[in-house]
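Next up is one chain by itself, shown in structure tokens, the form predicted on its own.
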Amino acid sequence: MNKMMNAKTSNMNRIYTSKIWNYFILLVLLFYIGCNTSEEQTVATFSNLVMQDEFDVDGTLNSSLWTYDIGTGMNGWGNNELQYYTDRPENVTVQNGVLIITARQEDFNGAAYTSARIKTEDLFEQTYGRFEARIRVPFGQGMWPAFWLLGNNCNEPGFTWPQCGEIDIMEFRGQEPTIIHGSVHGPEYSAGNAITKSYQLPNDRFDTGFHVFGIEWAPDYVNYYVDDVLYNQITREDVTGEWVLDHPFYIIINLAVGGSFVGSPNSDTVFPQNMLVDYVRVYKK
């Protein structure tokens, strides 16, 4: 009897035995699964910086690496925006270290609004890589602060946009202190049609400090970072058109008043709003 029982014993042992190995087998196989099926699947490493201004001389920009568009933004830019963008040290410059660009509440030129917008077109142009910058944006109702890449065929015949691509690293609604937002557009998939991605910050505001906002670029995907989180990534899978991020593009930053994105400025909106760049990085494998 005693046989029986130390053998019935012994056989429930190694059922029990078999099942929590089943068990832990299951575990490990659901959090292998789901670290594959996360937004980190993809990781590249880019250390060859080949592009950088840290904004450390006083006064106006590099005129090696930056130029300006200068114009209204009701009807030029595509986006009924309100400002008119200038080259003025009012509007763009440099100071402590720190790009400073600033939107006006004033007059000019059949404008209500004045701010910048700053590109390194025929100046440095790169395909794929890391782009980073370190910007702290304004906050209120109106306020369009971004920092995105523009593909340098825009203005050759057929490749007008969005055919020639577009790269939004970050933009920024100033009423929504705590969300940013990435994308990208191409045909059949611009302007609210766009692939993007939004952020939220924990606990934090973006108007309130610095943050690093970059992406990291290749021929199949690009991964977008908030401080070294990565929160979304795109590839040529995720696209409704033809992909067309395989070729040069250039580094656009600037302050927006009003557009469709994110309205118009209001009776809270406090005048004048600064967007500050600490730095701009770019790298290569």
The other form holds:
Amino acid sequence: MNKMMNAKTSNMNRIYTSKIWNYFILLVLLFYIGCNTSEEQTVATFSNLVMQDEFDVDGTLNSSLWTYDIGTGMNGWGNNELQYYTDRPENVTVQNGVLIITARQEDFNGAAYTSARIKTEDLFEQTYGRFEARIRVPFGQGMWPAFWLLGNNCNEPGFTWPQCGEIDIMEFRGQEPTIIHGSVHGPEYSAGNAITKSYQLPNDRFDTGFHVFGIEWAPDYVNYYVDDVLYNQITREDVTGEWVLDHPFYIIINLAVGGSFVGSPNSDTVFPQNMLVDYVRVYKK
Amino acid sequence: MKIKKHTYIKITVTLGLILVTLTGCERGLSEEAELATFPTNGDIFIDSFVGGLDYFPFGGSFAEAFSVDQNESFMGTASMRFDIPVFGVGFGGATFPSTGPRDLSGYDALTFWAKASRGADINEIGFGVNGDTNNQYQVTLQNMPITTNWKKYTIPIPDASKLNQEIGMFWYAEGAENAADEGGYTFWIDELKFERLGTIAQPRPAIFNGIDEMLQTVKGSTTTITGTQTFNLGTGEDIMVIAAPSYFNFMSSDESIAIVNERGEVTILDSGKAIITASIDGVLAKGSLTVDSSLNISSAPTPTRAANTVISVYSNAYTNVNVDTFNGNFGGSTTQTTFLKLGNDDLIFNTNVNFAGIQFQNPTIDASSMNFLHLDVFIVSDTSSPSLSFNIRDRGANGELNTNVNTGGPTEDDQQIDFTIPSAQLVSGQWISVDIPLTGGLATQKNNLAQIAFSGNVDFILDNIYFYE
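Output block for the form predicted together with the partner chain, input the form predicted on its own:
After this comes the whole thing, all chains and molecules, with the earlier chain placed first.
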């Protein structure tokens, strides 16, 4: 019996060996194919770094690069958002090399929540380029973090939103922890009709670790990527109206609470919630 | 039932032994030597049982509840079928242990597809039932809703690192709890397995339902901590499971006062105060237990009446009748009831008292041949105008308690005796023996006693509650 089993075992070992060899060849093949795929999918080509904030200095933000939106805007920043944006350290601070935007549940100037929204308006604006940030998003019903660009002429007559253009590099619904959305807004394709594609992270979620969210914006297209995956390209042909992405835009990073895109928080939503940003980098061709 | 032998375990163990032996010959067992590991197969039921599985119905379970159904499946050729009997016929309940331990530490959830012949809630479903370890790592999902469409369900593992040799693959208990509850229906489960989903996140463990509990107690007493683990699933839903205490690490702020073992049992070693907190996998649990064992009490006098002359509700000296609750959840009641153990003496401790009641309706007590109710009372609080009253209720022939919602008194065919302890006797810090005659409303009707209620403004301990001739 023992001998038989040994014989069987050794036989099995031989089969295994040959199988393992096959797997090895397969792996090698896959590796090569893998390389080819990644060569085909060039995620980003712009490499001339023109702006970066690594958030390496604890405390307040670098005021030569960032300013704040304060308050509740018009109609909850146009989206029925529920938070009051402040520039208090309770809502926005840099600690341990990371920008922390914190949404809190607290009564503040008539709002039930506070949070922060920072922007580079008048401080850093650029036409075209690669805009990238490494972010860990919060979670829970009603959380709406975003990393996006807005045309710098929205306040000029004839260019009010959406004519001034908007590029959403990353938007996230706290109740859908595995999915982010990338969009462009312009005339005839704004708000619910924006040109959007969603990306679902396989076997993982966005609120448990940092991920790189980026776009590469050229005269004829916007490429969207998450980490090393290029998941969408929006071209002039894709938009259902005038292409308005041809003038300087500035960066906005915010954490909204509630609003039409996500709905209100519910009793399961945990507060406070943090949006962490490790860096923001902008490249030119 | 298909039962496969785990020959590969034996091979692994044998190889492990050979290695250990060889290592042993040369330089002794080094500290880095790894223990033989168990199979990591996470599949339980795909089209049949996978990897050697047993089926153990729980005691009292409807014998035909489980079968393998070749005509229904979500995928493949067969599913697990559970026929839940109608109300009164029993329940369906079983555990499906692996014939050998498995290493599930690489997974984050038990998943399966399920549907039912009608919409229903499965009372309890989970894994980790293992008689050998007294269900050390049991996980329970309560009231899982199930529909007539196949849907995928996820039961997260509170801390997978604990499950490196688990036998309890799956268990469930479902039955009609009353005539209105669903029964007489079928549900099916398919593709039952442990998976690593990668999307189980945001752990929020809790003990005592996340509440900071206060417990006044005594040296020598014990109490048990229960806890839950909540995760956010990839779908964005929160899911909470009951996690056995062994998933938690417990901490006592003063181990000379109170200690907690891995079963969540708190033992009070000395008089004083200690705060018990807990964590799962490094995440601090919401909720805590502050133990105050500075109460200075002694055991109640031991009853001396012959056992055949009493009907006992609560005493270590006698065999007690079945009691439904020691704190019937009366609307508006603030009374908290806990249990103390002083040596071998069990005590009932009522705090934050306004009113509450002890109920025994399954069955009621026939006290026709009894003349008194005895209670031992120990008042703990120092109240300036203490008051404490008891009433004993007979629920009559109609089989239910009929209470005037305004007065709290009996209506319809109920009868009651009210008894107020004279305030001069309400001295705190000593045992007071109370004997209430079964007179008044109970003079002619005491064959369906169902409740002993109390009202007052003192925190007090109760012991030796019995009727006697």
